[in-house]
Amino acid sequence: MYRTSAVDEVILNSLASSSILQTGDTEKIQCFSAALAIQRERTDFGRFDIPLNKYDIFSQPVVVPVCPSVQIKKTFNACPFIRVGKIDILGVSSSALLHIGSVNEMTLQSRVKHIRNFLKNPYPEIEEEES
């Protein structure tokens, strides 16, 4: 038995980078985000064309754990509502989802490659792997 979600108030400060705020029942949700997070010691404005396929993290297959077989469960909900007073969230980002309601199936995936560019290698004993 589906229940109806009732939320009195939602305060969301930031919704960014392919994120979703969804209310209501949903059959299927698929969110995907791929990003390069580049931190530079020196500011260098301009255009950067860095192909994501240069990094293995964006092409490696996702290992999905095998779920145990479904057990039959019978539940009786005396109240058909899930009632929440207030939801207060600072931010939803990078293919994340704030969903109020029921979802039958969802797949959420976010891949971020963090890169730090220094003017001088702070770790000379370690060779650079990728530039």
The other form holds:
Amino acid sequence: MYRTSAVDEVILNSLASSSILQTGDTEKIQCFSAALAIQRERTDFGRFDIPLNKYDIFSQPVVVPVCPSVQIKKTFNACPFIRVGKIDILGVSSSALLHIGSVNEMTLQSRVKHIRNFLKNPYPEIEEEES
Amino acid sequence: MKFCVTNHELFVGEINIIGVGLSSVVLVGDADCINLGSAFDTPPESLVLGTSLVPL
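Could you present the same protein in the form predicted together with the partner chain, rather than the form predicted on its own shown above?
Every component of the complex follows; first up is the chain already shown.
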């Protein structure tokens, strides 16, 4: 039913933060990534104790279109191979996926909240115009 | 729905990617169903003043 994937060479520099390099066929994959990216004016290590559920973005549902059910699907593989010469990737991160082979079903989701933290307002003139 | 596919030869010489991030996929193969979702939040309110980062 599925074709065979043939890759001659894979060069992958870094694989970080729950990422996957999978060779071979897969039935089902589910990945989830939640990130709180904090840019602080003053570095203050070792004092982070922030519950993620305080932020709406980590609890709100992400609307993903549902695959329509295909009643009759016919696939004819005239050539049973997918051939790739070389794959060169610098980085795979944050629950991302490099998959060589066929997949039946995959569901991936990511949520990112950015926070810029200043000790005092860096844009006082803007606030004055608004008020 | 009736859906017929004929796959002929597929040969890719070289793939060069800088980065794959945040629940993205690079797939060399066939797939039946792919669901990807992403929420990215950087509103102006994300600018936090003071020391407390937790919303009230």
